[in-house]
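As a starting point, one isolated chain is supplied in structure tokens, in the form predicted alone.
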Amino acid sequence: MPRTAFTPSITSRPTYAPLRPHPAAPALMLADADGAEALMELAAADPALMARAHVIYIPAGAAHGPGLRALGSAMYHEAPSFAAATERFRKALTDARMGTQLYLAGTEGLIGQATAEALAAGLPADAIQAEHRGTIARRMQCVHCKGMTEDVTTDPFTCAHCGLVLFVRDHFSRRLGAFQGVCVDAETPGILPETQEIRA
């Protein structure tokens, strides 16, 4: 899966540069689905990196687990979801030594949530790298009920929590690791725009 090139029109969206190895530093790596390919490319660029790496991988239906495990990281763990991996990730952040580099790879939802956790744990922003791989689906927060809907690919979409039909705003909240959705027919109830695929 190639890197995703996003349009520059969403200025609030973080920049997802390719991962670059940080020589001699401890590494915490978190990836989901095709994000594993970015970690494998990172390991190919600096094979010594994996001996200092704690890898947490969320396969999400992808078949990269065996290849990622075979890289021989110091610690390797798979989890079925980010929610299931969160406690392990938080513990790894708490135990991180000075100079630890955090490498995130995969979907925008994973990157956003993990970055928010890392910053809350006190990891410096310049110690966090991220590379987007895979779907361009968005993690959306409903501004009305505050519920999060994962993997949104259309605009408008229906909030999974309150059922409102929401407009996909092109504003990314780094605090929440999500875009924002606003009721699309608040002024004209029942009159909805045509559904379209969201753009990168």
Contents of the next structure:
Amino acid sequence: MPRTAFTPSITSRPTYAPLRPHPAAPALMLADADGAEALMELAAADPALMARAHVIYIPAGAAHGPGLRALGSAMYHEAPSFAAATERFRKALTDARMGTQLYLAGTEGLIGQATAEALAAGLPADAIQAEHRGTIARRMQCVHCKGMTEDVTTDPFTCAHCGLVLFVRDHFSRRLGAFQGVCVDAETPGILPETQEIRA
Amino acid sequence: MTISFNDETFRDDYTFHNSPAAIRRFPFPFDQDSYMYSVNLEPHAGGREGTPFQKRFDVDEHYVAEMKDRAITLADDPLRCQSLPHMELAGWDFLELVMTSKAEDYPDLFTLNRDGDRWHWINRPLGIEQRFTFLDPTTLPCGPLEYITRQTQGDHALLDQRDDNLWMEAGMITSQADWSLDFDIGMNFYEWHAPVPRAHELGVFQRALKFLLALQQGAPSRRLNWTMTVNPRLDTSPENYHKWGPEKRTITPENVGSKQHLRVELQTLWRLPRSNAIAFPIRCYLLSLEDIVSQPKWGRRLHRVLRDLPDELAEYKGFAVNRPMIVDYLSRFDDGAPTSPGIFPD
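Mind pulling up the form predicted together with the partner chain next to the form predicted alone we just looked at?
Entire complex below, previous chain first.
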């Protein structure tokens, strides 16, 4: 699946440049689903990179695992979900040596959460690269109840935590790794716009 | 005490009101008959006697009631006050700035005695007396930012400076015009302003940021901003939008004069000495349309500004749905006469 082309948006919405190899630096790589393809292209661009790389992959039903493992990274781990990979990812961030580059690839939810973890761990923002691949589903925070919802694909969207019907804004928090959802019928309760697919 | 404090509420029965003196000193934000975004910063170095520009942190008749309203909001949602761990020192910087300014500017209301790091603070309007050790958080009932901003009107953001940008990383935000501290904390200057329409294209934020990065200690700046609010409500947060949103649709031709309020923010900017952070107090003033038109110059001018405002700005400032009724009401107070320069009433 090719990298995602996003329409112009407000400035808090992140854009994701293609991954570029940072030669001779230790590498921590995290990908989900079709994000594996971005890591394979990265490895093809600089085959020497993998010898210094720790790869964590969340297949989420995709069949890229064997291909990714075959790249011969120094460490390779598959996890069933981001939650299951979180402690290992945090340990890798804690152990990261000066100059370590973090490569993230896959869904916006994965990139957002992993970026938030890396920034909280003290990794400088310019040591983090990300490339979006696969579904454009959003990770969203309900501004009212603070509940997080993964894989939101429609707007408006009913918050599973508090039941309010939310407009999914383009406003994005890197600290939370999430878009903002705001009650869509606050002024006129019950009057809702037609549900649409969220566009990239 | 020199100020008589109002017994009033900013929610439920909305008993908030302005005295004739408070109306006259309201910081009316329009210096001409039209409005467009601008950086409009000027030195915060005093101002006309009796105006909100005169003192460093204005204290007025709403002080005690506003602090009660803040306490209610915080009890409901403690996330309205947050400070990322590295901002603790900036919190102490700000506490010192407010305590020293208030004690010097309002000696009958506030007293600060300092013996080295052992400080003794007296806040007479709120009945607070506190002895504590400066820079020792265990000697205050809460963090320094929360402690002092529970006693200071207005919202307060603390901005860290790095990478040629400003990062909003601490704040006490309970009277905001529809933005969330909990969501925006950790964002840089461009990110937290991202939802503002048109201003990015006009280059307003690039110019403002450049100015702010060069802000010097001892040379604070200020500007006015404005929006409109139905009912004199301080907590117009997105968190509670589903609670106050329905009130926006209760405006009628009969009640628009008393219910619709102009909401003005007196924003000041201060470089802090130890942390090099910037303190950004945002003081909110509310005035109903019927109180505004008691000053003929303001009634005429507000009519012209709101009538001619681009739709996008009326939408962003949240009153597009009520604009026809507002403009119709104000038109009755516009006799077509010219208005005098400047913001002060004639």
